[in-house]
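Coming up is one lone chain in structure tokens, specifically the form predicted on its own.
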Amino acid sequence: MLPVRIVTRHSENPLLTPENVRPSQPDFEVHGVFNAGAARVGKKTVLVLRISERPKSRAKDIIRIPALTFVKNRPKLSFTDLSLKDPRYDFSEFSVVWTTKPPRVIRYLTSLSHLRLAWSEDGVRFRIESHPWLFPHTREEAWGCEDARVTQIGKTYRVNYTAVSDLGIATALASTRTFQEPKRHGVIIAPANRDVTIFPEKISGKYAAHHRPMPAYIGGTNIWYASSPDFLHWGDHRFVAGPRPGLWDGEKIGGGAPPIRTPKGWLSIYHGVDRKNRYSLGALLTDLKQPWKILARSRRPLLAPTAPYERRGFVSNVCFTCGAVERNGDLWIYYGAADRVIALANAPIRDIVQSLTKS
């Protein structure tokens, strides 16, 4: 299905690629950069980015997995070579290893992902940190620190992100006023639930969200509404949408920039996956005071992967959003291509919401 033709990718797109980037570790090499929270900080623009890595092959047939491991419940930073030619694994896919023998399970993560910073004074050239801003520590995090989105309420950023470990897949939050060094506050949702964008005001005096939660053998991966008196504990689950066969977004959905307040209700950028295993990026419109209550959401996507950068990559044909921020009447979206870049599109946030049909 075409999107509609009112978003406009950057001329000077992909803005960030792994060879931007300086790895975390001597011996290590990046390979993506990508799904990026992003927030306006005075009159800079942040990028919190996936830095995904792993350590430089020793042997040709030989596959080095990094993850944290603990001693004295103290993180330690270690390694599992593994044989390509092992035939209890499928290495197929370039991000994961898989069991052969059934139930077939994700054995292993072949990178590790952490949270790095990167600062544009207007919003296309950024300056990425040389070093991690949150980097992998508590057990949930074994795995890596992946897909972080950004809200500002008040003087606090609250830094939510995905952490990943053979316990599964959690939202885990930070905070911070400054970007110097986040506050961590540990897993606020437990596995396996993902893409969480928490509301930039409270709604009905309580801190509001959507999240995803992966159900594993009734239901499909719907977004759903909660609230929380503190940001830790959160209840109130509302469903809010799921995927709709046939479009886009027909085969799974999920949050991807915070909500933004606009006069006809909360505007939410999401991705779609349709039957082609193409994400795509939509939006939905929910009531204000109400936001599990849709008002129109894209029957057409804005923005669907036919880029060279967004069609190759290490996963292919990918536009998957975590942040996006307004700039004089547009919406500026930073989007994840294939796995492995950022990219950027914008579109007026009036004709985002014109374009929107009644639900």
Given for the second form:
There are 2 protein chains.
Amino acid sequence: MLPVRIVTRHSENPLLTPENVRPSQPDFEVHGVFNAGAARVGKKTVLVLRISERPKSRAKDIIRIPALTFVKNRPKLSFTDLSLKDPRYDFSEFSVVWTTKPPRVIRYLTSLSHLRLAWSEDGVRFRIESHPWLFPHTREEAWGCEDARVTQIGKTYRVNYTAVSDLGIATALASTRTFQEPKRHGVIIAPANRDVTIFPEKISGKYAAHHRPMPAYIGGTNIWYASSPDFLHWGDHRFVAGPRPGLWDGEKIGGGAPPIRTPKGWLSIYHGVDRKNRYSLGALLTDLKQPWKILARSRRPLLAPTAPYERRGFVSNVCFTCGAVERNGDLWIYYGAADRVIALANAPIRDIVQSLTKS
Amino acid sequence: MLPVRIVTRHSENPLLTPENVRPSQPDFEVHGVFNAGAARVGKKTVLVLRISERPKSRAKDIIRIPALTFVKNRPKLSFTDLSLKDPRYDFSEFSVVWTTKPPRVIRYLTSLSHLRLAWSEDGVRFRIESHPWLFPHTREEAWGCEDARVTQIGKTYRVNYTAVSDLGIATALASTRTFQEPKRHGVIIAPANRDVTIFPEKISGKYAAHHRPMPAYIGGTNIWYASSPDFLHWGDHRFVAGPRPGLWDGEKIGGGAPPIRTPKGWLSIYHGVDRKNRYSLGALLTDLKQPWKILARSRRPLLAPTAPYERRGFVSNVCFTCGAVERNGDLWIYYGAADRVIALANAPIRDIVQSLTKS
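Starting from the form predicted on its own, produce the coordinates for the form predicted in complex with another copy of the chain.
All chains and molecules follow, beginning with the one already shown.
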């Protein structure tokens, strides 16, 4: 299914690549700078990048897994050496190590992700900071901090991110006013849940979010709504949207950029996965007062992986956004491509809304 | 592993059986009355029973699945007839229909559960009401309302229960002062999550609960802590306890009865599942001010399925509690046995606490 021709890729794509990033440890190598939250800070644009890195390989048949371990509740960066010939594990995917015997579960991540800032005056050329902004520290982040989303409410930026560990894939929160130092608020939504996007204003007296549980046994990867009095405690969970079998989002869906207010409803850029495991971007429009009600939705993707940097990387055929910025009626969508680089695509917000099919 | 000899089964066990229960619909048959929340209301004991029922079978090779469907958001009790010879499904378990092809998921429940009250003066002989107290009504309850837990705080009883549908296994809340009519509060914890037990008082200014996510891909069935300002919105999720491989709770664990305050800590009766899929009961003691910290835990089960009504039923070898009542220093543990009947076991609270092994 061909994408709608509304979105334009930036001519300088990809904007950021692993080669631009200094590793957090001297013996590490960065292999991904992707899936970035985005916000305006004064006249600047800030990206909260996901940097994935791992120790440089020492032997050909060994993979060295980085993760936190805890001694008396103190975190320590530790390593596990796995033989690529170990029959207990399936190393066929770059990012994750599956068990070969049932129950088939992810036993290790091959890299450790942290969050790092990048700044830009024009929204295109970014200066990446040389040190991490938020590095894994807690028990629930032992396998990494991933996929930040930034929502500005008042003078404070709320940054939610995926906290991964052997306990599951959860959503944690940090906040900041100046981006100098993040303040951690712990896990706000229990595992398995990621792709949380917080709305930029209160709705009926409560903060609001879309989130994406990954339930075992029963239920698929659907988008849900939740409300909160304080960003920390979430409830009133309601189903919003599920995959549409046969379409570009037929297998899985999940939130992308935090919702943007338009006169017609809340506009959310989200990702969908099709039968060929292609990650594309489309949009949802939800009711301004009841944002669990869908008003319209992309019948065709707005952006599907066709550019070389979207098709080949560490995970093939991926366009995945965590943040978009509104500038003069245009939406600047920053997106991770093939789990390796950051790219930019732009579209007039009005055109996106008009392209959606009413529910 | 033999259980600790502290808990005494009641001589009149099982206290309640499906034969005592009037079906909610004329053409239904009740096959389970089990997993009941329990509370004291004045001098009486109330049980919030899980009643599971389904249409009487009409043809030998057909199973008629009950569930809610929705027309313009209005719920309607509907039925799906499945042939037991349908190769798409695995009917080997009594309660659930699995898909045969991967991904192996639960496609149907064979019965619909609702919540019903039973009252007693002596805590042993119960009168079961003839009509449901809380019958499935919402989208998230389309496959049933199960496993209520009751916590009294002030004059209000909070009743959390499992809301099951094709969207997943979630936790919903109702409240009541008199048990006349429940007030529904919707889904308080998103799927997949059940076995939620709410503490009977605020801790550090917030309500508190233990809950049990069932994450996909990464993480096991661990017990977590969460806090809430209002019972409706939950956050500050922290890992509490996981299964202990090789022991009676080596495969899965989950909350049972809501925690009870003792001088030494919060006492929680919980269930554990071993390698033979036997569900036994044991106890956790958590810190009075930091109830995510375990102080002590049952090395051996307090109650393991050995009585005939615990060993044979609709799911074999199950002791599963949702509620216990404190009476003169004793804990009266009401428990579901083999997913078919309600039984009672008693133990001095002090003896339970003393039986635990320090962490």
